[in-house]
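So this first bit is one chain, no partners, the form predicted on its own, shown in structure tokens.
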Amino acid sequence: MTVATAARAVGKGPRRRGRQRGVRRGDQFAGWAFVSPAVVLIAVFGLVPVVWSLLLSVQQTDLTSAGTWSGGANYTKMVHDPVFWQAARQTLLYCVLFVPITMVLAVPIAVLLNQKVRGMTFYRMAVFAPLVTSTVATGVIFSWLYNPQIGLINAGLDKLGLPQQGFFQSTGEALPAVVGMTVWGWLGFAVIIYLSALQNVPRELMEAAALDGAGRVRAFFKVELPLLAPASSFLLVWLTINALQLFDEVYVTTKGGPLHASTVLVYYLYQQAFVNFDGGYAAAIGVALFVVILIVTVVQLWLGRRTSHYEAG
């Protein structure tokens, strides 16, 4: 190499390396520039609610007048408010029963709609269908449903023998029969999540379990429910964070009667906020809720990295 070239070739270097940082500008101004509105968005309706609700819970305000500091007061009152508590237990006991019964019952339904039959885009559309369909509609209906002298349950179990029922206007049947209108609402989205994650299981896999002289149903818990564990995992993070937050159902069916039996946490939030008019209060609560909602989340996610296996590639 002669002295000329080699100086053009360290000439050239840094020129280089300057082009290099300026295409990477470039890409970081095209990248933000793309998902700058999403971002304005979150921060928006997401960052400022919380920030907001952080100064709410620490003043006593009826949202339409200026408030005055209060310090731990809110807190110190949800500690000591038993209607809290046992908002908390009802909103605990609906997760615990709404979760578990919605993914159990979407799975079965969801091999069924995986197979080749004639009108089977009819049958999902079925399943789906109630996932449409409005709150409020979903709570007349299911008002007319239970209800304790026309409702059509109460009459089938009458043609039956059985004893009548309450439902929503029973201490103790309330919140069950919340539990059973909101698993009808959301086992279609349910049941489609399982159905993509079965219609991604390789057929190689299941022609070598059969090779191997498995049948169906042994074929199912071998093969095909351990691969559904992502969609498993999404999902049991996706309806619990739902569940915390109810407060449709509930508002437009019992308004968290009869004597606060289905009261959950979100609805006695309202009920402070826009019935008592003490926003200081309301903000409390949701500061809880959302310190609940977050660590049930990580936990459900840290859980699901380390029980899923993703197929690479």
Second form
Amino acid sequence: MTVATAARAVGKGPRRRGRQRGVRRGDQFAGWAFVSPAVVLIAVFGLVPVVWSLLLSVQQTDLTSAGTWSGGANYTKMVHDPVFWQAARQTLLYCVLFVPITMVLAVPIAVLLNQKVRGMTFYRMAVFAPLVTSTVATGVIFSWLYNPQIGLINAGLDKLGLPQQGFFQSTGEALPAVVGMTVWGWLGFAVIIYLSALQNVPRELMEAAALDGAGRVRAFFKVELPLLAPASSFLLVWLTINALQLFDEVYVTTKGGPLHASTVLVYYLYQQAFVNFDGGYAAAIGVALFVVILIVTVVQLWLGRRTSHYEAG
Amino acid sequence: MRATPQRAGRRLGVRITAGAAVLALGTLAACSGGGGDSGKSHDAIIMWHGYTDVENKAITQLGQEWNAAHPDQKVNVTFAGSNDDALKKTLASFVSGKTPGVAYEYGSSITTLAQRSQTQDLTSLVKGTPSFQWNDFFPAARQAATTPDGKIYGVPALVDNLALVYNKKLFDAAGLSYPTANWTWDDFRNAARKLSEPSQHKYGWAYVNDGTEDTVWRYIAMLWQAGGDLLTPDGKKSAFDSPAGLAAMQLLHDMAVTDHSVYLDTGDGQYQNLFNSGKIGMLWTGPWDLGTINKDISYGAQFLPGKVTHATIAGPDNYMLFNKGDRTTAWAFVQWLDSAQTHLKFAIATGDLPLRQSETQLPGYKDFLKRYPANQVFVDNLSKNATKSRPNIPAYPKISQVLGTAVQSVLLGKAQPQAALDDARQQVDQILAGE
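Could you drop in the structure for the form predicted together with its partner chain? We only have the form predicted on its own so far.
Now the complete complex, all chains and molecules, led by this one.
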């Protein structure tokens, strides 16, 4: 408790503010000059689309001809659209499943990959490989694996005497099946983050723990795991943002189906914008998603700052 | 009033931004002006298509042939990404100003594109050019190029339709005689049941069940076979919630849910691989799938089974022309591309069906049939069974989505046929009433 408050006190404002006051005008110019390319890029590819989406969301437009102003009509439609709410629920469910599963699975794998064993590079590569596999390839592979009639997974279940599953073709299983596929795809990323965090754990700490009589397991839980907190909070934010923006995997496998069972918000947005050419409504969905992501990120960063006691590096 | 340093800085910023914007706009204007929107220009007419493989080669070859014969009217035949994205790309090109002169578009895109000022109304050209012989094209293709108000916005680029393709070996093994032109739905259902062996993952039939138009158009064919129709003749209300619509849904339900004789494909085309490995006995598919069937599979093609008729559904695509560049050249090129002689060359190279009735009278047509014997059925379908086309109305994509969900829910056993129809009727009528 005391440690926590102390850490918070250290991270508090005065120091930062003080530093800023000391900056001279010339330095400020140099600073802006250095970041200006990034600022321009962010403005053009980040801010402009956001503002434009806001404008689109209060219009009826097919994205190519001039739209007509419609006020809050798109938002009213959204509130009364059952498929939108279904997509929102499913997006949330996807996040709640995908993020913790990925993180929980990544820790033990990272610990295993942190050992000194022959051929470790190979194992690390093997874990990382799914991340660099194209989504389309992943989708095709999993469509075959999950195939209810001829898929490998069902063949395995059959051997074990377990009932056959429908996976992508079942309304109840399509979303969990997408979770399984994306966890496989993103696990390597989480493992790499944890691995680098583990390698930054000071040796002295582990040695001190050993001297104090802590076994390997105890040392992990008492020393290493708490030190992974910054990595965890980074992953939490990063994976959640990615999860909220899930699209490609759904597009190449289930197309949001069957019967909207795996329709998530971004996929629904895509359908509205580029299948129905209802640009205004799609923009409204985009704005809703933007607000949700903003809130989630702010809350997570705030929680992360409150809970992680250690400064990275 | 003296400006504070801060304000001055801000104003300078504004001026720079404004200047940049003017510069950017100027560049854009210069770019889009360069094409020469009216009159003659020496720039080649750009034609976008989304063909790959064999078709790509054939169309590129035709482009070269044209250019060799018309050095003053050059055409630049360009692959512009898959045809699946043609509509999106074309609409985007309207915004950017880099619109092609001609583009291959799916038949379903005509309603969206016809509403744009950039799209050329071809009615007077088509009707005013006797040598073009508009009535020589097959009826479904002509309908697909015409909007409900009778205006022609495209010329046929491709015609196809669905027929029953079956694996002869599997029929022999099951002791079944091959499908005939007079097959009924009962014959079809029985054969599918006998060809199925769920324990060995063998299925009599495959149905694309992703809820897209691919799911819908097979259902529409069945609806027509039962004597029903999608909408009322004036296009103002739904008409599929009828005894015919119910019979079609019931057949799907009986085969998929009761008999388990249908492989439900999620839309990734695995049915092709399964047909090739002898796991699926029958497909309802078009000529485009014949090329992917393995050489060692002995297959036959037949008309679709029927109830009242043996109706099939065609999915004709169009070449559409835009108000860009030299329109005389664009029209001349498309006329040549659509002439019986030129298209027959393309058909022989690719296996695409003939576009014109007169094409089947040309001497080279025999070579075409020799090369693609199964195509005889598809060609016969063109004049006999492909008599209707889907309504060319702007609301069609939305109607298709509703029907896709309805058919999917029946195939998955999530809804009873009548309930699915009732639900879909309500939604479609709402869409047609303007929501």
